[in-house]
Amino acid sequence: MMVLVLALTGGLYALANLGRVGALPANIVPFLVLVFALMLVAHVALRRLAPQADPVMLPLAALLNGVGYVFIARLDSQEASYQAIWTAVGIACFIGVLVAFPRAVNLERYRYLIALGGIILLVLPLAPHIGQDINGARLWVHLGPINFQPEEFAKIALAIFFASVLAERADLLATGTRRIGRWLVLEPRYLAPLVGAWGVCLLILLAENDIGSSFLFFTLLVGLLWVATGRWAYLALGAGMFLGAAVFALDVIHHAESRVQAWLHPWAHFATSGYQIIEGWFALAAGGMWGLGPGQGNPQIIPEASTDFIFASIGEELGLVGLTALLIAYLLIVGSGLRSAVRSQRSFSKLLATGLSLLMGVQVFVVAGGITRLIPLTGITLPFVSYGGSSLVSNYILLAILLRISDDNAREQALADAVVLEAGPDLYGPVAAASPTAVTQVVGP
């Protein structure tokens, strides 16, 4: 898999020069040498520290990873330098994830210093002399030559505080105990990780105008109360807590409501705040269902083209069948994190894979969504594709963690039939004969 990505990503560079300029790109050959260095680094890495993860999300991140840098270098050569640089860094954290963390659980232990760390990156861009404001979100740090988004990194602690907790409330969460009458009713403390949540996303939509991150924070923590619980009102009451506070938000926030009026009514402000969804509309419509072709349409014109746009950027000149491409490999990647959620035995880890799970897919949706007009423009960046070290970086830390979680997934399996082979149907019986997970859940791992 990792030669095809190769060969995919290298056809696709060579191809867009070609169509650009007529000729092929001067540093095909040690780009291709970056690409397989880059590539067989993580995958030596990952088969020595976790042997028996899923094989298949490493190499799709790969690719999405390549298709990324190829439209980011047909944009600007410069910012596609930035993005190998980061492209090393994220694999060199990749693997020391790995490395760190030779058990998913072992994250567990260190769940309330993990929170601090997602609280107080949360609030950095509110810092003095640091926060930066940017197209009228206040979403960056910069420290010395280093700017970087850190809500990209609180997101997954955040995901690992929740699934931790929620792995241990989850009973408490699921059933009333409180009586009024001769109703049984939830504990209303237990309620706080959700009112808890809804006032903090509150919070960054007002000192932040991120609109975006809340919304991506908020439906975690909903999402993972739903699974934990197996309980329809917090996805209902999840809802209309949030439509509350966006509700809210419009009449407070300038930028949140630019971002619904050009939702709404683009061509009304076709000079100003619509001007951009436009543009990729007619990106989309040239592209049609194949594509003008690698270097053969006009992306650069979208303002923001490379990072919050990159997804028209590659309909235009790849096409619906491109972008349903891209979109597969999106939903293969969740969709073998969310097979790891229902294998795992322990609670924590099930919560945190569907956590981690959701949060890609989530940002795809709303990226795709909000490009196309389905939902307003957030300004959240597609996973490993759009330019940007800050989402690079922590998505090549989530898939790590997912990937950690399937080795400790099959390792269990593992030990497990070897124990209902060693002991045979006598020691536990015909049930345990039969499922190695009975086994597990009375041995343990």
Given for the second form:
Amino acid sequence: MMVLVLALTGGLYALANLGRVGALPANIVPFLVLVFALMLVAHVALRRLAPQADPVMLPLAALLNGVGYVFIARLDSQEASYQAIWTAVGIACFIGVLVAFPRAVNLERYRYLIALGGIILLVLPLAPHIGQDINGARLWVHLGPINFQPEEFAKIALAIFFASVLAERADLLATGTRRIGRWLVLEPRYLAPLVGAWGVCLLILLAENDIGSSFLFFTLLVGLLWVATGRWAYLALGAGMFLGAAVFALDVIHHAESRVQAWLHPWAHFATSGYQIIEGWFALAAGGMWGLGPGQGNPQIIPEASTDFIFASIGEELGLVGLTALLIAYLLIVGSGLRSAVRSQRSFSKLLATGLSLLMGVQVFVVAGGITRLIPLTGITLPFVSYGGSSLVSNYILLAILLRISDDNAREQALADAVVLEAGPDLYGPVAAASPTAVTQVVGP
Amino acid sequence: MNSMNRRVRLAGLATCLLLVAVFVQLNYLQIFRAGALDNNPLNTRNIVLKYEQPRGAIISADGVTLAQSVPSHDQYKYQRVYPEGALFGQITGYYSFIYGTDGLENEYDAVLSQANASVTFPTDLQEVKNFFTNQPAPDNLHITVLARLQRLAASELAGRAGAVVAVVPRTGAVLAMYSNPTYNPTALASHNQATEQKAWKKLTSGPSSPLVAAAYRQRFFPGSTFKVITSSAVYDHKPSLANKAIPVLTGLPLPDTANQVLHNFAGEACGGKLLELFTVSCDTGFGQLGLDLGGQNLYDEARAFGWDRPVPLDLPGVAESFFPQPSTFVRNGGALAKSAIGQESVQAVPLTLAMDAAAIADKGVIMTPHLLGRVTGSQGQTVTTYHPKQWLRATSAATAAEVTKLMLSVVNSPNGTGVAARIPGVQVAGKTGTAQTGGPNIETWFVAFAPVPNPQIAVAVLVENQPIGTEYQGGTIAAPIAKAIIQAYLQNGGKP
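Let's compare: the form predicted on its own is above, so bring in the form predicted in complex with the partner chain.
Expanding to the full complex; the earlier chain stays at the top.
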């Protein structure tokens, strides 16, 4: 599967260059060697560090990363070289997470530390000197030569924190214990850490003008609350609160209001806020069913063609077919993540896997839905594909955690099977003879 | 645990539905609305796409590249260049991002653009590459104009305002079509908008724009060259007039006017039969012939010779020559007499006069004037070839033979006005024209064809803004240019 992905990426890279400048790229061999080496390292590391993990997710992520790289290289060679470095960093972090956390539960121990870290990350862009406004939102942090968007990492930290708190208190949160009039309501102190964390991050996001990320966090919290407790009221409450916050934001934040105007009346705002979305549409329309072919289109016309609008750039050159393939790849990753969640025997792992999978799925929807005008456009990145170090590295970390959970499941399942086998040899008769080997194989070092 | 799993699955389903919604919306945008979005006037993508593609070359009949696309290393990939610059500017036209196209670039846009390239089986690495990248090399346009004749026309005009048009009578192929002032299309094809705008402003700010080519987009008083058509009308409508002796006069009193008199050039006295009138270009005599013929006959003859109708030359914006409606001559004999000698409101496009000379040369038939020779594919194979077509029958072969005699006399008679066009060993038929413009300067003309009896080239030469002199300046200024063109063409027996 990995080989297939490498062939696809290499082929696409060559074609894009052929289409653009009419020659095979001069660096095709080093490029392929580098891609091959990076993916091989990631693959071998995964097989050694989490041998039972889902085999599909890493190749899919590598494919998305590869396709994204080809398009970034096609749009801006300078960005491409940065993206290559970020890919290497991302894979290093991927391996780092697998090494540092041999079991997913290890993450749970540091939940308050992680939550604090997440909140600090979110506050960072507001700090004087190091924070920076880009495109009306204050999302960036400058530390020496490195610029990054801390919210990309904060979302993982919050997912871990929410999952751990909810795993502990799911039952408490599911049933009201305090009576107000006819209604049973929750003991406020059970919810306090969650609401507190959520409130802090929302306030920060409003201060930073980032609607896309606040929507992502909101979905994460509300989704996890519902999955953990089964209370539909949380969904309704969450939706209501978000709408309220959105209406409030429209009044207060000019940036948000112009985005909504561009969403409702893009043609009327063609010269200003609607320009990007319409150019994105022109790109998609030019692509049609099969696309113009790699390197054959003009995605550079769209502002932010390599980051927020890379989805439209790909749509122009790979067409509906290419975008559908991309959507399917995301669905498969999200599906694999949720399958791990279902298989997981621990509430924490289950909720964490659910949260991280939903983060990825919803993020794809927010980007693609924004570009296709299903929802207002917000500037967030397409996981693994968009240009941007923070996005790429954080998504590799997210992937590592999902794979870690998936590996845990397989090991625990094997262990459970083994326990059953040892406990009841009579039930299985002759098969029991093979069981010790099976156990050592699975649980062994 | 189980109920939680159920909710995880539901969440998965919800995510799935969200992405399906994106998929549905993508179908709407990329398939159902794609056409409307592609054609939206705000969409610059198609224009940019077009400018990114190589474009076919335009090549003269003698193999000189007049326009071609070269790699540009900027965002549009290809730059249109015009190696011959201003010499062919009014024929090739321009290919401009801001101002669109003109000339052959406009007329044969479909041929030159890559989208319509003829597909051939790839035979080398470049072709294979093009095949895979969906870039068939575009077809090339070969035109009938000879660069050497065009160059000669430019050097003979020597910067004077005017025009030279040369055609092959038998086919209508344009051999040379040059006029001053002309322009170099290179700046208009620049990818730098400021350069384009500056060039455009310069080309359109003057009193007469070089974009309006004198050779095929402007009208001038034809003067005595119109006597070719008046004479043809005599043979076609009232042959008896050809042998009528017109009284010798210095001035012809004009009917329906307050004692206006039409004077001969330089106050000369002339008269006699048609041959004598034509040889010396007798204005009083032709004024009288015009009155005898009547407005309707003159108008019909002019129409037959391609006046007052669109000219099917394969270029955009070709002007029509103008001859007044017969009704305007009712109780206005003065206008009729003046129109018969190419004055009053009669106006000719140089191209039309060349076609009229060609009509006499080709036994009364006007072939469709054309620049297209053939279209070749990227490997040099001929894709299409132009086949000559008749445009009009101007007059009968018999009339054409009679008028040819008149025109030979202009060059061959000792008292002819066109003796300057004589070429040793070649029978040249011609007619001078010296038109008053109402201003201090005159327009000088010469129309000719050669060699009689099997003409291979017909020419119309115009030199504008010449000071009034004492001689028939059509003969002294324009005729030598026509002679040079004819001589140069016939030297190689018509071969490039």
